[in-house]
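One chain comes next, on its own, written as structure tokens: the form predicted alone.
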Amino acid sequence: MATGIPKTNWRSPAATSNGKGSLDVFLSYDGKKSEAEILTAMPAKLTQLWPKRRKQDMDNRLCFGENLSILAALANDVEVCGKVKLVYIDPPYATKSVFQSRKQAEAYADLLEGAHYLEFLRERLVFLSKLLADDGSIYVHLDENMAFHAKAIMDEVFGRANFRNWITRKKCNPKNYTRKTYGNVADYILFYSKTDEYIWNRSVELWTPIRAAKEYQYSEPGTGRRFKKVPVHAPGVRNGETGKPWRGMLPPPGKHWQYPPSTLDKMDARGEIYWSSTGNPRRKIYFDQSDGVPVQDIWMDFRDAHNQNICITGYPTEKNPLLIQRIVEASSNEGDLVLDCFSGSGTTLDVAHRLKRRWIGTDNSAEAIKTTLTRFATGLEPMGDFVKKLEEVERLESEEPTLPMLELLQSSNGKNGNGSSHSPICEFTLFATEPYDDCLSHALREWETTRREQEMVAV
């Protein structure tokens, strides 16, 4: 393994003291505004559509309208500005396409490109940075069209030192391309924090018996505890205690002890050091002290809808709820405020609500708001042929149910994509920016009817 000078012992001549690091590389393009200019954007005036009177304890908000003006309004709201713990956004990807829902309704247009797209995104990132709490984080979900440009923009807005991860996600099954290129099965999530001190609940993948047996190969005599052996040294030269001899040995060239010799002595006394037949020390890591395998920056298990049994809303570019769940659990705690200003079908809002977070969502598409209201009221629907499935359910309901039959009945009767019963989400306020043309009136009537029906069922 190559060794190098630790970053704590080296400072670039261009390093700054503002906590963001030096920006010796940045994007320049026509129409790029200063942050001060961006922050002068006119705040939206919001009118409340539902319920008629806002309850004092109703923290959750769904806003219909252009999100820049809504973000400007939130920046003037003392209940929100500087208090958002997590932002997840899945903005347009600069695809130059118009997207439709499963019912062929126009959902949104993704027609910006180049400098226009970058400034569109940057303006919103500037406001999102202002809204974030000091211990907050932001995740921006993009594809290969603009992810690399967006990385430079986010370095500028949030600081290169606050970049945490470039996450690669497998978004779909392998493709059988006929053109001369590799199959495109990945998209990307840029993860930044507001400062060095940010909420972090480490994600782990649970151990499988096979993986655990392969990783933890040794059994401790006497206790039977399974363990693995890892080095007690790490790359980089140190001049302090960790660079001094321990038990008559110096750390290998170009390396240092992971702990001071006094700490290593205590670990050895507790039986936590394994000594090889040649006198080489290793540290024991016990299986029973591991919650799982720490998640890395390549995510393979969160594909978007890819078979006929998955439950969805039918809104275009809808993301896998389990993907959002990982992000919400890792970068927020119960009671925290989560914001998604490109909320689409409401996946982030739904997941945040069920994980007991407060939330704010915005979208400028009436179809998105209608889809979100339907999702809140009735949950998700199977992706496949609904008519045939319902006919099959009616037939099965007259028979004694077997396990496969029960699974089919559950998937078609108010069940969410994760297999749990749907519980309507009613604890929120719906706003629209003015002027409002009453385009959501039909959706609101449906929402009210469904809500009352569900309340009657609950009683």
Ligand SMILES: C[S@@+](CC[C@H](N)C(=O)[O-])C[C@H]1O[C@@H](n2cnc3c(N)ncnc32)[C@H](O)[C@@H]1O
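Between two forms, the rigid core is the largest collection of C-alphas that superpose within 1.5 Å. What you are looking at is a predicted structure, and each value in this text was computed from that prediction instead of being measured. Positions refer to the first chain, counted from 1. Compared with the form predicted in complex with this ligand:
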Contents of the next structure:
Amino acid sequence: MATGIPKTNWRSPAATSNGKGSLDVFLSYDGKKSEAEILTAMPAKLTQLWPKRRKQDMDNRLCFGENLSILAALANDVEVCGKVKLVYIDPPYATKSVFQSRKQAEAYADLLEGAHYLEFLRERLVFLSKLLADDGSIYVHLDENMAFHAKAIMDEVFGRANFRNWITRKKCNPKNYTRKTYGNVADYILFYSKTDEYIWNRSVELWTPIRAAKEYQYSEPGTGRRFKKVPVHAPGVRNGETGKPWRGMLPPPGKHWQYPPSTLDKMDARGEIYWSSTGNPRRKIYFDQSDGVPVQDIWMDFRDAHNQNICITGYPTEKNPLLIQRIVEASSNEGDLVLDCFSGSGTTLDVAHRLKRRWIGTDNSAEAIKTTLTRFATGLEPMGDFVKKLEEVERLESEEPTLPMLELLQSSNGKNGNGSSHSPICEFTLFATEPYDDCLSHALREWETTRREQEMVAV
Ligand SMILES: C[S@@+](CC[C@H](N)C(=O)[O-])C[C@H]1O[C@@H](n2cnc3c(N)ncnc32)[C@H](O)[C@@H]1O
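Switching forms now, from the form predicted alone to the form predicted in complex with this ligand, please provide the structure.
All chains and molecules follow, beginning with the one already shown.
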């Protein structure tokens, strides 16, 4: 693998010829407003729907309504503006489709396209950037339709330097379609931070015995500690300490030592340097000091609920809670405020709540809000063939575990999909922009009834 040498001070001739050339790229399209114009959007007037009398818990808010005006209202709220640590959004993808729930209820339409779509997204991103805390991050989930354009727009809004990852997620099982293309099983998550000082709890995947044995092949004589060997040098010539000889050896051409010779001496004294029979030093990395394999930018394990037999709400395009869990854990801490302004079935809100974050969710689909309330009250429902799957799990349990069986076992784990029984989420306030839908009043009555029933069961 060739490793390039960063040239951080290098400027292209075009950028330096007149002393002010910019390398930034801007996307131009009809109807593109200035950021100042976007920020004049009219803030929503929010009515509290639940609980009826008191302000319950302003930390957690579920808002029914058009998100641009709600974001504008949040931008005027000193408790929220500049305090949001994590935004995850999974907006419409410009698919030119309308979506229904598994029970055939109208959920939402995704009909904007081209420049209209892009400006719709950009308006919301401009507000989200304002709402983010300086150590906050934003993740935008899209597919191949608009991810490329959205990247260019996010570079403009958040700054190219704050781009962190383009995450590729495997969203479903291989397809057997007959089109003359490769099967399309990926979608994408664009991760930006507000600044370069952002919350980051590195995610790791736990070692499997086979993977660990492959990676850490050596055993240290005397201690038996397993280790792997890595170079003690890195690309690039340095003139300081790390470019000087160590034990009579210069770093290889075009390289420098990773540590000054004095530090390498100390590492060697501690037994952390491996010397080959030809006298080449290598650094030992010990297995017992590794928490796991750091997560990379291709995520294979989070197919959506509809593509695996786990519990779901039945809302179209609902995301896998474990995917959201990875993001919430990596980019926020307990007590932090998490925002999803396209919250759909409430996956982000549910996960954030269970991970002890505060949250705000908005959606303009009554079906989405109804689904979220049901999810909060009663949890997720097994998919159609769930019962059959359980029988299969029981049959397979007596056999040798195979990968499909392990997947099946993981996917059949109780009502929350994580083996735990459901505990209702009641600590939030529900708001709506005027006028709110009749069917939402019905959903609210159902929510009240279910919640009371739950309380009685608990007593
Ligand atoms: C892809 S779905 C989100 C699914 C969600 N991540 C989940 O796990 O259930 C997109 C959601 O955005 C909502 N939406 C679209 N345009 C909106 C707008 N202008 N304001 C508020 N919500 C909107 C839709 O109603 C839909 O529920």
